[in-house]
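Only one chain comes next, encoded as structure tokens, the form predicted alone.
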Amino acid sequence: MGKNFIDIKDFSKEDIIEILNRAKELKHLNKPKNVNLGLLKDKNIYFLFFEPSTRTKMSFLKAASLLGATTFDFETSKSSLNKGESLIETLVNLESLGADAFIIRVKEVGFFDILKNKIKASLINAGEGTYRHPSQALLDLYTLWEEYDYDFEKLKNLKITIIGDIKNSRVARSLLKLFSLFEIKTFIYGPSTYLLENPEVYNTEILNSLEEALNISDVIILLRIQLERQNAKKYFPSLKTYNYFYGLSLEKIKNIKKNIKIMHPGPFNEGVEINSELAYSNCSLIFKQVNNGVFVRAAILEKLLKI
């Protein structure tokens, strides 16, 4: 797997398996809450987050400390880069200090490409652009896993469907590719407009309606529009229009015979995507998400790092 964590398409099956495999054993032993490990003792963490975060940056602090290595949150917008100092020049600086891994939210696509071959320490990739988020997509893997008895073969007979902003959205991408290297069939369904021109690289399937991705998966995983990206009027005529078309609701749902499962890697917006009766109902993973991200980010530093 090497030393970073960039891009689903970097790791092997087996990488991912160990990953979460690791993580399943980190649920197990951090009960009771607030365990430190200590596997990591001796590392350094720097935080670089350059967009707003919440589920992602809080959960790999957690995963950090249950594996008792010690973080430092780089405050972005306090620092030299503010003087003319270029980001790479800031990283080098601060493995200067002893930084082992930076983990690191951007909004630029490609910056990770550039920074590896210039970097010793582990880059981890929190978050970037509307490309890539790897993390996301393997914690929502395992939350699937778990879910489904602990069983890969009962993944491949599963039929999950993606639906929103998907164009914009670094999640789907990531989770596109995880889910093609584990054989599950993925549909995708939204606007035209927030769908992909090229389904067929990421070996998924364009619905025609909501009732028709309703009728034929077994998971669907929401996605936000991503409005900090882009001018949603451009794309279509109101929130409320696209509630009314592409939004869930337990109202929506009550026909469906097959339990069917619903998953948002966060923040959801209600009243749009999701409603909150649905988001808190007994057929949502969401918060199982939340929960399960920090022991696959915890088994991810600790596969990095421990050396």
Ligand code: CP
Second form
Amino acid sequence: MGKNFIDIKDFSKEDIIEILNRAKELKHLNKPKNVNLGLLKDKNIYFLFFEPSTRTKMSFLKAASLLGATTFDFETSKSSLNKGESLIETLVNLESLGADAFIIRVKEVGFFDILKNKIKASLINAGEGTYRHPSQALLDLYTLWEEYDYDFEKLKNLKITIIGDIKNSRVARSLLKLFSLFEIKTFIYGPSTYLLENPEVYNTEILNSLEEALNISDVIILLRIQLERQNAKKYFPSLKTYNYFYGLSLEKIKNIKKNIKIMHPGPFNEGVEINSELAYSNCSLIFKQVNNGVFVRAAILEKLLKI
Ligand code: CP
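Could you present the same protein in the form predicted in complex with the named molecule, rather than the form predicted alone shown above?
Now the complete complex, all chains and molecules, led by this one.
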């Protein structure tokens, strides 16, 4: 594993298992909470978020705090980017100020591929347009691993269905790659306008109905309709119709015999892809995902930055 954390395919299975094991240790070490382990006390981490974020930014911040790193929140809207300075120039200047790592969320796709050979500090992808969100995928895998007794063999017996806007989802792309690496069987379902034209490339299969998804799946991962990126009417008639045909509620899963688990990367559109009764129910892993994000992201930072 190199100095950057950009794409799932940059890591071997062994790298990922090492990160998950370390995340488990760090979660244990963080009791009582707000421990400062001091492992990265000489490191400067800069946050550059060009799109909104709650979970990713706050959990990377908490992760850095757990490891004792110094963090800097780069105010994109008040910076010299607005005077025409390029992003590459900006990062080079921040390196001159002592940056060891950049945690970056961008709207544009392909930005990291251009930067990775020009910047010496570590580049960490905190969400790249509709393309990649590798740390979300890792924390989702960690959450399942924890839920299934830290046993990768048990994960291989699971059937996981991702429902929703697969085509425009950076989370779905990263998850499908990661689950494939761990030989976990996946399916996708949603409006046909949202499905992949080449599911075989991602080692996944398209299901035909929500009923089929509920019957065969051990885990269902719901995705957010990204209303800020798209005119939803291009993909389905209305949010109400979406909720009726593709959304999940406690009512819809009440007749499922097995103990199905529901995940969502967040934030969720309440009443569209999920209702809040289900999101806060015992079937839901949603808030465990958020909590685990801190420790998985701390393990990533430590692996990249600790000498
Ligand atoms: N899952 C996720 O990326 O959430 P945020 O946009 O709040 O960071």
